[in-house]
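To begin, one chain is listed below as structure tokens, in the form predicted alone.
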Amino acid sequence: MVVKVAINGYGTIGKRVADAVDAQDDMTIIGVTKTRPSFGCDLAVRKGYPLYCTYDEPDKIAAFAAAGYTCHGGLSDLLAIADIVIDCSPGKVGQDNKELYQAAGVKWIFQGGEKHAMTELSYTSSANHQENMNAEGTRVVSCNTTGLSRTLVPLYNHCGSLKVECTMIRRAADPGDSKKGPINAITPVLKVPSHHGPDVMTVRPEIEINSMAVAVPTTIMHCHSIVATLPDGHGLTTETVLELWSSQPRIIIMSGAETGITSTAEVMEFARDIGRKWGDLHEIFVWKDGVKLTGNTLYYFQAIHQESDVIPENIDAIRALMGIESDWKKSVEKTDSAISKYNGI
């Protein structure tokens, strides 16, 4: 079975998801949408992805031809030939789009910018792949929630219970999002708790977690400062926690002292040095020398590349919704192996 995948919204996340889909042998891109002619259209054309308009109005579709692009139709035309649509639209348009997808009879995946209440199901590969099998649709949780799940779910699975307090040190904007910056400020998120911790509970409700967040003047990564309380009798040490994480996919553990990678800037330089497409880091990065277990209290830092850690999760979510692979680790292995070999244009 080769799944026919549509991408609604070919921007920061959409273009990356499209390339990740294109790298797989059990799915194919049948089209991507743009709201209007823009530089993103050039990239889609060079990749060979059929271009569609986000809207169905004839004048908006015609604008693409006037700008020199071949537009294959509107969103309804794309949905008519799709098995599943990955919604990477900006803003809070999810509910309206969901109704379109349901009317078209296609499965759907939203991103973490939408609310769990709207999709009624959320997803991360390590937390609840099985619960998403053959579902109508889901929401791949945000980059921060995905990152938290990668380290917290293995701990919960080992310990049987977990209490977490974390602070999200957030980038102020994506690198290409010039309208949001630059800023010369540290901005606390004055909603307490922030949505990040409770969002983990949409994929693993057994984890007791609260979070606070602060935006800082950087664009390249988020950083998490995490304090986790383990139950009595957990049987772990700092070293065995690191071993536990090392056995999990999509976690990179390095010593800052040994490698010289002591900041998010150096983490992203590392991603470029190893030849990652887009300079991305799909894994979360944990500093080995920033991990310390004292009694029942575990302290650690991790870094999240907000543009890319959710990309492979979207691929695994496709396999879950389409009923292709029930074993999350097998899906992860297949996804990551294909992405690592993909060179694009």
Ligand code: NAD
The other form holds:
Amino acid sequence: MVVKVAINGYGTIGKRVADAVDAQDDMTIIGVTKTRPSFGCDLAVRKGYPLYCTYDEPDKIAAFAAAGYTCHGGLSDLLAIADIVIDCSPGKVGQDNKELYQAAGVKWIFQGGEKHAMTELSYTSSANHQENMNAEGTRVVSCNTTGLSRTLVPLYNHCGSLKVECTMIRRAADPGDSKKGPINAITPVLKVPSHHGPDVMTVRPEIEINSMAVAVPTTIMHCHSIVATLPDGHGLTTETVLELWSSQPRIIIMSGAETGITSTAEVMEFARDIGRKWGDLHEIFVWKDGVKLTGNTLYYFQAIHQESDVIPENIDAIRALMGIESDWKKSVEKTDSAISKYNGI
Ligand code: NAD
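Since the structure above is the form predicted alone, I would like to see how the form predicted in complex with the named molecule looks, so please show that one next.
Then the entire complex follows, led off by the chain already shown.
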């Protein structure tokens, strides 16, 4: 079976998910939507993805032809031929879209800008793939929550309990954004605790976690500063924590002192050097020399490429919802191996 996938919202996340789907042999892109003719339409045309309008109104569809694009119809036309829709619209428009998907009888996946309460189910590959098998719809959690899950879930699985405090040092805007800030400030998020940490509990409720967040003037990555309290008798050392993470998919561990990669700028340069499309890094980056376990307290930093760590998770989520693969590690292996063919050296 080849799953027919629609992308609703061909922006930062949507265009990346489309290419990741396109790389797989068990799913195919049958169309992507744009709200109006814009430069993103050119990319879809170059890739050969059929273009649809996000809306069904005839005048909005006609605007594409007037701008020189072949538009195959409105969202309803696309949903009529899809098995599943990946909603990559900006956050908080999800409820209305969800009703459209349910009326069309297609499965749906939302992104982290939507609330768990709206989807009633969330997803990360390592935390709860099984729980998502054959579900009607889900939400791939945000880039920060995905990053936290990658390193905390294996720790929790080893220890059997975990208490975590973390600070999200957040990029202010994506590189393609021209209207966001701050550009000359450090802005604490005054909603305390922030939603990021507790959001991990939507995929792994047993992890006790709280977070605070600060926005800083950078566009390239988030950085997490994490303090985890392990239970008595955890049996780990700094070295075996690193070994545990090394055995997990989608985590890169490097020494800042040995490589010279001591900041997010160099992490992103590394991603570009190895030929990653858009300079993306799907993996979470952990600095080996920033990890220390003292007694029961584990300290570490990790960097998150916000535009891309959730991309392979969307592919695994499709396999879970469509009931194709129940073993998360097999899905991850298949996803990453297909993506690596377009992903440089
Ligand atoms: P974006 O603004 O880059 O792209 C959104 C796209 O959706 C645009 O093309 C827009 O025209 C289109 N759109 C607008 N209204 C729509 C509607 N009602 N229905 C369908 N499409 C509509 O946004 P993004 O950064 O790609 O974010 C998409 C989702 O992914 C959000 O939930 C966001 O929180 C989440 N997310 C973003 C990032 C990131 O770093 N950008 C990381 C992880 C998750």
